[in-house]
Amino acid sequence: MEIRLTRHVLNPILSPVSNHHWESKYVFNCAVIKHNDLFHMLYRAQGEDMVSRIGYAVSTDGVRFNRLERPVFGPGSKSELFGVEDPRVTRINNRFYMLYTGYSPEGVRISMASSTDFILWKRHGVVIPDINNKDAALFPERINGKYVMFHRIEPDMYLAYSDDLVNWSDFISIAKPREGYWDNLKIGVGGPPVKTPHGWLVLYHGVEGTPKPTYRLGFILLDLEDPRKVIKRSEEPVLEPEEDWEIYGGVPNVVFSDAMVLHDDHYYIYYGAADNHIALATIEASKVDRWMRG
């Protein structure tokens, strides 16, 4: 049984603002988390200097967002000289942990910051040093006493484990590109995983290399007790570039998600479209449940 997402009629839901110098060119790749009946969005933006910064927006319905005029997070060290990219946010206890990619002449590194209000952030620095790495997301709870994190050492999707959220080890490849499929070049996690009775539901992106690089989305289901074990994986993508604003843009032919939220018996999936805009696609939770059981 294959399933597909449905685009929201109001798409795109967030676009560049010409008179905001830091987000005048592109807004894309956002984290979204629902907390206290509000949807909190942290999104990547670029302006004329092409340095990536992170903005904040909030919504009562998950569709119509109001944003701040200034970024809430920007480059803060030499490992972030060219920008901070692609946030993913997980609530652990009463704190929100943001994993993001720092980009500099040294390459790309996974870094972490945390907050209690989404506005003021405490930096924890690079968490996996000395290797190009990105697409990181935390599980919302410990598994067998360990914190668990997705990351991507190209081209595979990996897990890492930690006792303290600072020191990470046991890098394990859990999923690889599949020859002959829509994800044959490289893959990476979408938003943080969602715990279900059937396993950890994971949204991920896959890239097909030919005839032109194209980013699509799919699901992976992982074992609850041992997320190194893949139970199921999308044979076909659940979303792919089809609209003009997904096909043409800063990076063409891209749908790329960092966020999946369960709301009103639907999964709300927020995605960057061609690195130009932010859009929303949804699917009934019951359909995903049948896919997981099928």
Second form
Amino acid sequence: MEIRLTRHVLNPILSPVSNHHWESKYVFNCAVIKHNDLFHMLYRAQGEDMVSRIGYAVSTDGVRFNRLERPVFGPGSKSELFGVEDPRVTRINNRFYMLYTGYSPEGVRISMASSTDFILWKRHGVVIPDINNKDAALFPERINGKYVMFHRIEPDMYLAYSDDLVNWSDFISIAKPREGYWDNLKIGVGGPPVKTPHGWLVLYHGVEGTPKPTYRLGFILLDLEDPRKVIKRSEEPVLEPEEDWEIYGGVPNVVFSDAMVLHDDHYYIYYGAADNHIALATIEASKVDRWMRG
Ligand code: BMA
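For comparison with the form predicted alone, please write out the form predicted together with beta-D-mannopyranose.
Now the full complex is given, and it begins with the chain already shown.
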């Protein structure tokens, strides 16, 4: 049984603003987390200088977002000279941890910052040094005593383990691109995983290389006790570029997500469309349940 997401009628839900210099061109991949009845969004934006910064927007219904005029996070060290990209936010105890990609002449590095209010961020620096790596997200709880993180050393999806959120080891590839499939080139985690009775539900993006590079979304289900074990994976994508604003834009043919929120018995999946706008697609949790069981 294969499942598909449904696009929200108000899409795209967030777009560039011409008189905000830092987000005048592109507004796209975002983290969204529900906390105290509000949806908090941290999104990647680029203006004329093409440096990625992170903006903040907030919503009561998960659809209509109000944003701040200025970014809440921007390049702050040598490893992020060209920008801070693709935030993914996980709540652990009472802190919000943002993993993001720092981009510099040296390459791409996974970095971390944390906050209690989404506006003021404390920098923790590069978490996996010396290696090109991106698409990182933290699990919301320890597993067998360890913190666990997704990351991506091209082209596979990896896990890493830590005792203190500072030193990471035991890198292990848990899923690879599949030949002949929509995810045949490289894959990376979407939002932080959601714990369900059937396993860790993980949204991910898959890239197909030819004839035209395309980013699509799918699900992977991982074992609760040992998330290195893949239980199930989408045969077909759950979302793929179809709308004009997903096909044409900063980077064409891209749907790319950093966030999946459970709300009103639905999963709300926020995604960057063609690296240009932010959009929302949903699916009934019961449908995803059936897929996980099937
Ligand atoms: C990836 C990341 C994403 C982007 C995608 C498509 O490598 O840089 O931020 O959305 O490419 O351009």
